[in-house]
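Given as C-alpha cells, the chain that follows is alone and in the form predicted on its own.
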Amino acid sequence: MSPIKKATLLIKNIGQLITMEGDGPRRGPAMRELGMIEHGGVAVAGEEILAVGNSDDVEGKSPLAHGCKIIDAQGAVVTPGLIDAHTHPVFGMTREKEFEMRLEGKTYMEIAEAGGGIRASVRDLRETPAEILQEKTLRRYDRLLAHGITTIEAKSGYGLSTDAEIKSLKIIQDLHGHHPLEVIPTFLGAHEVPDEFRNKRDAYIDLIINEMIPAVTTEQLAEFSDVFCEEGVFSIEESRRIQQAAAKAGLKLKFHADELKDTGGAELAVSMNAISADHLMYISESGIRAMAQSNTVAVLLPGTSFSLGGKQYAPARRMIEAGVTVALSTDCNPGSSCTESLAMIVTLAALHLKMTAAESISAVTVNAAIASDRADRRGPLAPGTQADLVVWAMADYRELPYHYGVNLATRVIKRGKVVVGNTK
C-alpha cells in the first residue's frame, strides 16, 4: 500500500483559481473556458498538484506534511505557469540602434541588406565567449521567470555555422538544472544565410543537412528543428528539404511561416505534421483552413508587429472562428521583439488581435503547452500535473491585458517550489 501523499505547499483563499482543466487543445469557443473556481485552493505534494477546488475543502481534506508552506492568496488570481512557445534567448549584443533606424524610416529588410538584422547578431555571437553569452542568457531567464513564465521553447539561430550553433545549444544544455526555468531546445540553423554563404545558398543548405543536423542530433542538443520559411530567406522547397532531413534525424518540426508575405508556409507546416507554424501575419485563407483541420498550432507573435511598427497582425479572429489551435508568444529576441513579458503580449493580443483575456490565457497555457509538446503534464492545474503556478496581484483575470506595463506576478511556483517572491 503506497503512503498517503501529503501537501508540501498549500495556497488558499484564491479569489479566482484558473485551472484550465480539460482534455485536448482549446479551439474556438472553448478558448474562453478557464475552469475557474472562485474562492479556490491548491494543494501541492512535492513537484505535482495534489488537489484543486474550493479553498475550505482543499485545506480541510489535504493532509499537510511537516513544514508545509502555506500561502494566503488573499483574493488574488492564480493561474498555471505561463508557457512561452517561441523565444530566441541566447544572444550577445542588443540592437537598439536598429530600433532607432526603423523609427527614422528604414525597413527591417533594408536594415538587413545593410548588414544589420540577424547577420549582425550572428557576427557578434560567434565572437562572444560562451561564458559571457551564458551570463546574459541567465539574466533573460531571470526576467522571463519573474514575469510568470515557467517554461520556454528556446531556439538557436544566431550562430549559422556548425560550431556556433553547437555553442548556442550547449549554453542551453549547460544551464539545464541550474535555473528553475524549464527550457526546451530548438535547432534553427536555417534562420538566415550567413555572410560567407551569401552567393552559395545551396552550399549552406547542404551544410545544414549534412553537417549541422547530424552534429546536433548526435549530441542530443535539440528536440525541435525550425526554419525561417520566407521570401528572401528560405523558400518553400528549401524549407521542405531541410525539414525532411531534420525529421529523418528524429527532430520534431516547427516553422517560421508567412511572416512577411503569404508563401504557403502554413500549408507546408501542416503537410509535414509540424508541431507549430509561427508568426502567420500573412497566412492565406487556405492556410487557415489547413491549420484548422490539423494538429499544428498557430503560435502568434504580436510583439513582432508592434516592435517593428508594422500594421499587419495575424488574423487571430478568423483563425479562432475557423477552429485553429492558437497560442501566443513573446518571440523574445534582440531584433524584432525585445521583451520577456507574456503579459504585455496578452495586452497586444487584446488590442491588435481582438482576443479576449480568457482566449489569451488559453493561448499561453494549454495551447502553448501543445505547441511545445508538453501537454502531458503542463498547461492545466489538475491532480497529477506538474505544480507550475503564478499568483497575480489582481482580483479579476481580465486585469491581465488591461493593466499593462507593470509586472503583476507576485509569486511564481515551479515544480512545487516558490522561485519568485518567496518573501513579502
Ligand code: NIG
The other form holds:
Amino acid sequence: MSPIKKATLLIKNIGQLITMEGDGPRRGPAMRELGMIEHGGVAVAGEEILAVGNSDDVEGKSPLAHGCKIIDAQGAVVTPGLIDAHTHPVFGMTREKEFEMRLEGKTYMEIAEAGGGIRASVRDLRETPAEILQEKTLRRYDRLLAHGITTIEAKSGYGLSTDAEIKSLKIIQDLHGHHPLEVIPTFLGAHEVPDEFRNKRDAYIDLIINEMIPAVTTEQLAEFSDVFCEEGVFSIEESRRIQQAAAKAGLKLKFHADELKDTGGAELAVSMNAISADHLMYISESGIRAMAQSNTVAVLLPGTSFSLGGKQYAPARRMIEAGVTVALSTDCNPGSSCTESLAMIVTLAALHLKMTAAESISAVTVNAAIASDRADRRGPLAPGTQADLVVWAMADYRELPYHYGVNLATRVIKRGKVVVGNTK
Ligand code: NIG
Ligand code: FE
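Now that the form predicted on its own has been shown, please provide the structure of the form predicted together with this ligand.
Let's see the whole complex now, leading with the same chain.
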C-alpha cells in the first residue's frame, strides 16, 4: 500500500474556485463552463493537487503534513495557473521607436522593409552577449510569472543564423530549473529572411532545412517548429517545405498564419496536422471550417492588433460558433505586442473579440494547454494534476477583463510552491 499523501499546502475559503473540470478541448458553448465551486478549497501534496472541493470538506478530509502552509483566500477567486501558448521572450533591445513611427502613420511592413522590424532585432541579438540576453529574458520571465502565468511556449527567431538561433534556444535551456516559470521551446528560424540572404531566400530556406533543424534537434533544443507564413515573409510553399523537414526531424508544428493577409495559412496548418495556427486576423471562411474540423488550436493574439494600432481583429465569434478550439496569448515580443500580461489580453479579447470572461479563461487554461501539448497535466484542477494555481484579488472571475491595467494576481503557485506573494 502506498503511504497516505499529506497536504503540504491548503488554500481555503476560495470564493470562486475555477476548476475547469471536464475532458478535452473547450469548443463552442463548452468554453463558458468553468467547473466553478463556490466556497472552495484546494489541498496540494508536494507538486500535485491532492483534493479539490468544498472548502470545509477539503480541510476536514485532507491530512496535513508537518509545516503545511495554509492560505486563507478570504473569498478571492482561484484559477489554474495561466498558460501563455505563444511568446518571443528572448530578445535584446526594445523597439519603442517603431511604436512611435506607427503613431506617425508608418505601417509594420513599411518599417520592416526599411530595415526595422524583426531584422533590427536580429542584428541586435547577434551582437548582444548571451549573459545580457539571459538577464533580460529572466526579467521577462519574472513579469510573466507575476501576472499569473505559470507555463509559456517560447520561440527563438531573432537569431536567424545557426549560431544565433542555437544561442537563443540555449538561453531558454540554460534557464531551465533556475526560474519557476515552465518554458516550452520552439524553433522559429523561419521568422524572417535575414539581411545577408535578402537576394537568395532559397539559400536561407536550405540553411534552415539542412543545418538549423538538424542542429536544433540533435541538441534537443526545441519541441516545436514555427514559421511566419505571410505574404512578404514565407509563402505557403516555402512554409510547407520547412515544416515538412521539421516534422520529419521530430518537431511538432505551429504556424504564424493569416496575420496581415489571408494566404491560406490556417488551411496549411490543418493539412499538416499542426498543433496550432496563431494570429488568424484575416482567416477565411474556409480556414475557419478547416480548423473547426481539426484538432489544430487557434491561438489568437489581440495584443498585436491593439499594439499595431490596426482595426482588424481575429473573427473569434465566428470561430467559436463554428467549433474551433480557441486559445489566447500575449505574443510577448518587441515588435508587435510588448506585454507580459495575459489579463490585459483577456480585456482586449472582451472588447475586440467579444469573448466573455468565461470563454477567455478557457482560452488561457485548458485550450492553451492543448496548444502547448501539455493537456495531460495542465488541464482541469483535479487530484494528480500539477499544482499550478493563481489567487486573484477579485471576488468574481468576471473582474478579469473588466478591471484592467493593473495586476490582480496576488499569489502564484507553481508545482505546489508559492513563487509570487509568499507572505507569512
Ligand atoms: O508574432 N508575426 C511575427 N512575429 C511577431 C512579431 C515579431 C517582431 O515584430 O519582432 C509576431 O507578431
Ligand atoms: Fe508571434
